[in-house]
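First, one chain by itself in structure tokens, the form predicted on its own.
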Amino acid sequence: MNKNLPMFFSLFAALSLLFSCKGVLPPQACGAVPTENQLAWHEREQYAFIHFTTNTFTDKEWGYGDEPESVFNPTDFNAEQWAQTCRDAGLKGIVLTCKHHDGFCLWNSAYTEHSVKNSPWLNGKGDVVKAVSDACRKYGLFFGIYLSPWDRNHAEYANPEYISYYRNQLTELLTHYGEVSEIWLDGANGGDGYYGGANEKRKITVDYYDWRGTIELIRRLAPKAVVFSDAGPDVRWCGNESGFAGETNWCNLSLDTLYPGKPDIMQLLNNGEENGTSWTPAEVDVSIRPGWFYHASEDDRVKSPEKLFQIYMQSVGRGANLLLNLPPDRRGLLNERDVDSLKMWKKRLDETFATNLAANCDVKADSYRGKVRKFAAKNATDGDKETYWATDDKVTVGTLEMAFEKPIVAKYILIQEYIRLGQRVKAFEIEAKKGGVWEKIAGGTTIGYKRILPLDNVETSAIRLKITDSKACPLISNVEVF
């Protein structure tokens, strides 16, 4: 046998593909597009929020700032238990509240005495931030930080000197604890507090924090991190703490007039803006308990696995990321009730999305770009996130039809756009073939990074995705049926 034949056939296949795509270029980007950091953020999908500070021991949600450092004294602190629980629950990382509004720091900051260094825990030698960042690395999780802009303890809050203090602490966190993947900036700003003993109410102006300068510092010290706040710049709040993104959820916002803490923009944050000028996707923050910090009185109010599944469907299933708060108790452990609910939630997710019925099905489209394989229907079911079905530039509607070898019972459909080139789809429908007739069984508006819809146990021999409206030619990178 000629030893050069395999090389010849490989070269022939490559030339054939090149010839088949000749003159057919990929679509141009449509509107705002994500950065590489934002694309990595999208793929994390769900991760944990950890609220743990003096509030855990005073039974408060918002500390006033006058709490003595001595109250912080967990009896059995174990950051590895947190990380292992998160990993086992399918969460991809931890965002830690390193300093909440009360101003107490979970690390030995050089800029304040109001920190763990003056608590009895580990004789003042403990460092929660280091323990959590180390545990995240051990268990393959990303690490993020929450540093409250509002500080009800600091005497200089609302004065220019506080901004230097805040940035100094941010520098400590971004230079002492390894790679940080997300920085979380809370929108709660100003009001009454201890403020070094002044015990008064303080107001701030819109431009008080000089966010531009702080963002520049973050970009320099944590170039791979995304920045979350009410209005981004990288990730936006979803506008509520109840666990849902909008059914219409654009990843775009126009950031010119937005800032952390801006009031009266809840609906805008929930839905995004179809023609927003910046890629600013939504993150859904919600607690597994009614409160953000642990309270023993809420032990019987932990969200059930079924409720967590509903939240997943209304967050990740609507193209947002899910930030699920897990508050450690006074031992410094995630409570058994919370852990049990997480385990059953993970089991429900695994069982629901175990078998993709569309993986090996026949798939066809009513049209595809330039009639070349690079943009054909099969790209939507090949399991490769970098391939996609696309239509010609002026074609903003189209159908993908998936036929099954034998009838199936469809419970859910998962759809993803190729968001590297922007978010495009404005409306779509799902149809099922029953007795040779197509019937509409579901539909929606936006798709974005991911959209999951329930299909009510439809028995069918084929399912059709119909794009009925799009800003530009639709690009569908993935369709799965369960």
Ligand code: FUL
Contents of the next structure:
Amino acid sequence: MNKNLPMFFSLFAALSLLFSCKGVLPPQACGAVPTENQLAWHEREQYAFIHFTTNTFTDKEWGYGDEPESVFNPTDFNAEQWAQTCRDAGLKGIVLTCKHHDGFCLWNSAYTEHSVKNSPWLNGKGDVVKAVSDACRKYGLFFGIYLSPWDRNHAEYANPEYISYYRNQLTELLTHYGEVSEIWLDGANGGDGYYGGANEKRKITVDYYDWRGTIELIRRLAPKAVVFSDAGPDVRWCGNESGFAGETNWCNLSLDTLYPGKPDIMQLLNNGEENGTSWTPAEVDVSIRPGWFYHASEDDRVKSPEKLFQIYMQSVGRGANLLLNLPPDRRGLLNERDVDSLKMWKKRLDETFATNLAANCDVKADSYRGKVRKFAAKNATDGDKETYWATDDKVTVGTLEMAFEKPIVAKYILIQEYIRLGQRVKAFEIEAKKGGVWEKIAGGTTIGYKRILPLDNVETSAIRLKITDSKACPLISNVEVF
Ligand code: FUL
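Switching forms now, from the form predicted on its own to the form predicted together with the named molecule, please provide the structure.
Next comes the full complex, and the chain you just saw is listed first.
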């Protein structure tokens, strides 16, 4: 082969790319944008929370901190059953309560006696954190940690010494168990507790935890992790534990003007802020049972597959991530009832989103950026999340029309913005063509990373997405119809 050929080919490729873009520049970012870690977090979409500790054995939700270590004694502990169940249910990882408010540590921490090492389980040689992090790696799941800031066992809680204790434990967790992808900082601080025998109520000030210092430590020890708390910095709480993000859900939030007790803060967390200055997307944490921990009395109150599907639509379907809590029982296993419900939920998801009817459809837009292929309508249906349909700057409305070879019955539409350049869309409508006439069948406000809307089994030959308002030119990277 002529050795100059590869050079000709690359020159040709470069020229044709230049020609096809005709020097049209991509849009500039609009407002806050996600970091690489946040982008990776968005793609995880749904994963498990696991609440397991002495509470599982004392039948409580919040341990006081005085429970003897001897109560922790699962009879049939199997972290691989947890991981396999999660993987089979399409959950992408596990965030484990390594320490809940009672202060009991699921690993052998060098800094306390209140841990598995003083329990009868495996003669004090067991390590739940290791078992779970190993199982996660084996089943291709990410691993995350929950380390409760509030510690009702520790004598120094509310004193400066406790902050060093907390950071020492965080250091153990972030250095002994491989990569940690999410760190979950709980906001609960109920006041009373055992506190090394003091049995009293302790109050802390807003700046007690010095989160800035702790987050610096996290950044150093776990550079790929996202940090969740009520108000970020990387991921925010959605403002409720019932399983829904706002129908309007901005990933933006102004962290500098947030403070505990701010009026309407739950609503703010649920909706985000259109012009918020930080990229702080919402995570929806909800339990498959009424409680976060296992209680035999709740065995018949496991959420049904249908309820889980509804939660999925109100979390992932609204551009948030879903953190679904699965509490292992006293055997140390995910209970059969929970496993069955998860299986049926996964089946429902797989069946619902099995065939993307927009994959090979004929797609066109009323306008596209610089009239170059790189920003044309086809980029929204090409299955490549890095390409997108865009309009010219200043054009904040637009219509994307998908025509189907044969009439279809549409049940759902899934839309995604190219969030690398910021969240933009403020309002949109979905129309279907019926008997040659366009009819509005759905609509909404924000889209963000992902929006899924039901279309009520509409029979149609074409569907169009109308962006009716946007903060800047809309960038749509993906549209799918099911
Ligand atoms: C709350 C805690 O108080 C609950 O026990 C649970 O851990 C939940 C996820 O967060 O703030």
